[in-house]
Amino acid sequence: MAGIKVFGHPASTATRRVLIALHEKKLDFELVHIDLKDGEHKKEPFLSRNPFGKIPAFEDGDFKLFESRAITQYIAHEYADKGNQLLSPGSKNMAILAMGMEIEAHEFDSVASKLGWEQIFKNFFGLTTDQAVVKEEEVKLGKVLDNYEARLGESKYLACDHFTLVDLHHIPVIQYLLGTPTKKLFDERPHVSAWVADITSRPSSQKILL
């Protein structure tokens, strides 16, 4: 019967994103493991699914998609009327969630990731930590939040007043994060360490950790 697929890693940051936004809404899907060490997402049927060979591919009956940000939106779109609203509705108001993405996107994980990368996954490939990009990308990532404190000042999330997607982006580098020295970034800003407690404990943040 067809239904939600995602194949993914449950490990992978873009994954989760994915699976967090499914359990938001309730929905009920298949999560079909991709083996990355054997390169499965490198190979056919993978690209069939993703030309670019990078995880997660995403179905919904025939509907396909990939780039995890893509998908959570094509959820929270298509079921805005399950679960946990996750948009903020009004032109304005998307725009504000519009950049919101975009700044999660551009400024917060591409450094946020970088420091999973050095302090977390090349553990797992035999690699030693760089601490000289730790220190480097640790500076970039306290400029992004010297600028979450004060949004957060005025707003209890990022986007609006409600949980949305802006808020959900950040949760899988987030939850990584906090099982590292990096984690007194957040620690030492009252807002954003207020903020990062009430995000990953939600019920769906819970659910995909491993």
Second form
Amino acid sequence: MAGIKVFGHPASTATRRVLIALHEKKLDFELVHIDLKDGEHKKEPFLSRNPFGKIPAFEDGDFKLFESRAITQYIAHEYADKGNQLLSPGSKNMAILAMGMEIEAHEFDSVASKLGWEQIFKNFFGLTTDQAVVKEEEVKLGKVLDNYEARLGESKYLACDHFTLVDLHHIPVIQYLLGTPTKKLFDERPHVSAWVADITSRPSSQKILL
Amino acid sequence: MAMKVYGDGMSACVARVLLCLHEKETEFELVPVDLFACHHKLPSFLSMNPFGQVPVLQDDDLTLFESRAITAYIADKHKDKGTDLTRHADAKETAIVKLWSEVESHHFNPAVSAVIHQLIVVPLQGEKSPDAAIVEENLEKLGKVLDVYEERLGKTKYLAGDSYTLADLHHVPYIYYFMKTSHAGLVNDRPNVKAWWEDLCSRPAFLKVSPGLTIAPVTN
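I have the form predicted on its own already, so could you send the form predicted in complex with the partner chain?
And the full complex, kicking off with our chain again.
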């Protein structure tokens, strides 16, 4: 049957990135649960959807995609007229958006995901948190958040004065880190703290929590 | 006024932007930043990019950093001239270009840049030797990525389809450096990947940029 389907796991940060975008656009979709414990994502038929064996995969009718940030951008452009605006019109505004998405992907996520892995996801697999890694990564995250603090002192959201994909891409990892001692890094920077409270209290951010 | 690119042509990330400018037949000025003297960490540079990295682009009152955001901007601004790098006329085609650009960013780049860092950058810094364990771990990851590329490039001429796009372009500088190491077999042993690379490095835009890619790896 045609329609939007997301192949992933409701606890996965990358899957949640896509689900939040779909909720922001008020789109109907089906979440097809991929059994990670059983290695379903490393076998067929999932590998035909994503040969890298990572969730999520996505389809809109017969159009198929993977990579969460390619999916969210497709949703934001294809359904530009529906739900909340996730982009910013004009070539220069879109450039600022693109830059913000790259900063999230290369500067923020690489560090924040390691902190999420050490403090939360390792526990699911019975592994122990390496506090030395946490300390080292928190120093790096602090420097990124110092840059965010300066930016959010000038602009209500990271790319412009309204919520966009740039802010959205951060939400799933931040939600997990707020349940760890790393929360203090967000709390001790007033503009970052206000931004975090704002983006995590959006209805779409709340809908994806288990 | 022509766009300004702050950086040095030997940086893979700067080369990414220069390739795009040449593909789009766009005039620009390259403003040198002395990376060895750490000028990219000075306040005057940090005011353009607080993350202290090259390249930075200035186009009138717009200042941009992150090479893949810069290439996207250039490709969009000049979509009506030069090579069509984004397939902008079709939303689904654009999404496929973005998909394979994300693959480069999240799967290819971390593995290849870790290898290049050990074999090229670490020796330049002079304090320690390349970490063989890191090289081996990342060569294995890179091999798995290239297996996926081998299959993909058996179906399409380029990663996102039958025309050259940003998804291919973004790979070029790091593959060029990687092919100078003793591990070029990872590319040469995969016939579709090899043919794709030979195509990419024969493009006129690449022939203009490659003379700037001057740093060389330790040969081990």
